[in-house]
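Below sits a lone chain in structure tokens, taken as the form predicted on its own.
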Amino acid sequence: MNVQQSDTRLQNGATQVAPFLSVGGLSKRFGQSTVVDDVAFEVGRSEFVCVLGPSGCGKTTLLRLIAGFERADKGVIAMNGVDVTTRRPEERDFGIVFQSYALFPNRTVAGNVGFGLEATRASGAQQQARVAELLTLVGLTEHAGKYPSQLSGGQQQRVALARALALSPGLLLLDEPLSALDANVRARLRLELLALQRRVGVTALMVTHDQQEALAVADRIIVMNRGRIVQCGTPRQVFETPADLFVARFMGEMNAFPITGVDHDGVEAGPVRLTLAEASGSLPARAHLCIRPGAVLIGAEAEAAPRPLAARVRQVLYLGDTVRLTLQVCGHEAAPVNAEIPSARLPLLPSIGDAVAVAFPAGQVRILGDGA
């Protein structure tokens, strides 16, 4: 599903199809601490939703809240219509992967993926044959015999998520599953991931710290801070429109002014400065304008549009396909802006200490709160 069917599907980040999974109120303190603070979703069918949010907010927990291996304090877990809040973990419907992958070492490939089938009453035969499905699925039928140390950490993923989708769960769980792999490998496995989990059509929810891989694979974010949801809605609703500067700033970098006047022309914070009417509605507390590097324009691009700023170039980072610019604006030396530029709008790379016309187009320009 792209990002403008989602968008049609899902409103103000609740589903419009029956929801496989329904949570409602879910809270977990472990001492003095709330991990998990009155946390309330659904996720429906065939839906793939992240939960997405640094360490220590609170997402691990809630994905082990979900398959019963904690035992929430309040609120309530249903799977397909049935409340499952106090069953234990094998009388819920779902297939989990680990950040580990927690193969049996001593078990092949074959071995592996056919583990939950040896309790089912399906012969010897039909769980060979489920067995040779899965390896075809996942690409691994040339290494059945192998043990999980003669594989790469790819291959090891592959196996363990054939292991969880063994029983033909209805709701698949994945607590970080590409976390431990290098950044070449995880972002084809991501893809590869996606390809699966729509083509078998299970439901799936993943817990992840990595902004870029919810964005690729995600029908639907959930952003997790200190406990709490504070923004759930498509990839694109996200990162284009945070809820506020934490939710911004995780989603990726943005430049932030704390605004320092409010008058009848407008709203000025550093050298960004919106009128009136495009500051449109209400300033959230301790506000900030906000424009991410990629929407700030310079040069030639800056000079064509409204209320071009002159500024000098103070750092300069050739990335290949970017060059991410550090730029300070005159008459706001204490607010430097950073800008991002495809490489090929720059015939000539600039120079620090060049002199340079930089602009923020007021469309790209957000009024946020700090989120605190």
Given for the second form:
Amino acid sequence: MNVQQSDTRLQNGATQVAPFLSVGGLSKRFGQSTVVDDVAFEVGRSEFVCVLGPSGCGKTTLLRLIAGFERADKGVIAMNGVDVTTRRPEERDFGIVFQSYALFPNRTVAGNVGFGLEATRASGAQQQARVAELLTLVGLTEHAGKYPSQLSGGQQQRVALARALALSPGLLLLDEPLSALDANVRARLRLELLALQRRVGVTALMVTHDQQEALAVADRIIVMNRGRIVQCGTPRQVFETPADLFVARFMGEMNAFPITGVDHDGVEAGPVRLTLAEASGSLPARAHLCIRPGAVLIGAEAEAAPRPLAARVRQVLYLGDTVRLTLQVCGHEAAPVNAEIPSARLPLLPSIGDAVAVAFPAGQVRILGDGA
Amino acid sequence: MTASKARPALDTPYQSSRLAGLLAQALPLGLIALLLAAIIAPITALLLKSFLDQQGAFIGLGNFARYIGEPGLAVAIWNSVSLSTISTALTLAIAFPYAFALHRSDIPLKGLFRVIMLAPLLAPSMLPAFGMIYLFGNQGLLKSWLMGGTIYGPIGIVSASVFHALPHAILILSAGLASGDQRLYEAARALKASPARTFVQVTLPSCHYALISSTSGLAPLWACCCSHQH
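What's the form predicted in complex with its partner chain like, now that we've got the form predicted on its own?
Shown next: the complete complex, the earlier chain at its head.
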């Protein structure tokens, strides 16, 4: 599902073009709690960056600081090379889309899209042409005369997008723009949003708690937890080489076993073992051996791999494309292992209690600290 | 073996829910009865009296014809309409900026201003009446402020009405202003709208129901207050 863009400039997770937005040492406190804590990052021109994190991690406050709706306690925000830290929102170069759409209920679709244009020096005809162009862009030309309450959620969000782009801002801020929509609309609008951003070439910063969404649209993902940036990288980097167990678990399911023994043979954690040659590098604090359910091998594939283990099936969940198995490795019953196998590779669905071989390919096992 | 034990456990909630159902049906009926006794019945009695003369004989619409024929009626209606219009306009002119300042500005001491606004609601209604007479009556401390006018007339009616209605109007308008979506204001700012434009395009539309309801709620109140005066 991940239609990853093969953008060469982003291979190392850092931008090489001049950044449009740069944020340094940004902090914001509300009373006793530090909501945004010493955050620094850059967003390249025409780049699509997602700020991803659980609710309460400070990502929305970060967006509001960049918009100017909140005043930073510390730090610098620069747009297009200009320090805007102390500027008011109307003096900053951005358009914004909210989760709640926030369309003006007393104005038509065209009236909403044209709202920002009315205060400019553009003539009436120029404004109308621009509104028509934007409505074509989001495919809402035939709804121009309707009021927001007459539109579906997806249509309202397209209006909000067109309105945010009307003044051709340098930066498009998106605050959980798709979260209020149902799953099908969300998946479709996600692709439309990406296509639109690519066509217009606007720099985009989107806040979301949906890792699927971030993986699908972002050039780069910034993962936040408790007000701090935990990791910053391409979707592949963040998913496949997470900085710690928090990031790993936030991006998807992860089997994690606390390391119980380190000796001259290697590292052991529950049912998983790595030889010293395989476990390169130093161990972080409270280290775990981790493997994604999708990387666990079972059956004939496991028997062909080095160090297969005997296990029993404890739970079988048929999920359509994949089958989720919960396994107990013999001798490690207290540490169940989840495995996710493509249904196409399982002609026979295992039953609870079946004996199966299981293997953890060394190249797929990660050593991660718990990030606490 | 469990059937005999299970029965009481099943019966109790069933019975109590039936009792609750009966109560729920009885309650509105009781309220309707109260309404009939306290409001509809006296009004109906008054209405029936209007068709009778002083001896209690039925005279049809005679009383109404006499009332409409009275020479003072046109003046009374004009007084009611003009005074309630002036009072409504004055109240809104004060209440809207007050509510706006409470909800959409950064003024200090908002809590204090809110309490001051609500205080007249908590005091007995005689209190402000006496207060006005002490301040502006014939022996009033600030009588000179009226520049020769008297509060025993239109000035008094209007100022008392405005004073009486102000907290109500501010409360209704506050509800309208507070329920407005904060994101709309932020969207307007992001679209470089000036404060004046935001006020006209976002604030006024978002509380137009409150404006209409406070206006329509106040006008009849005063129409009936003022018609007592002549």
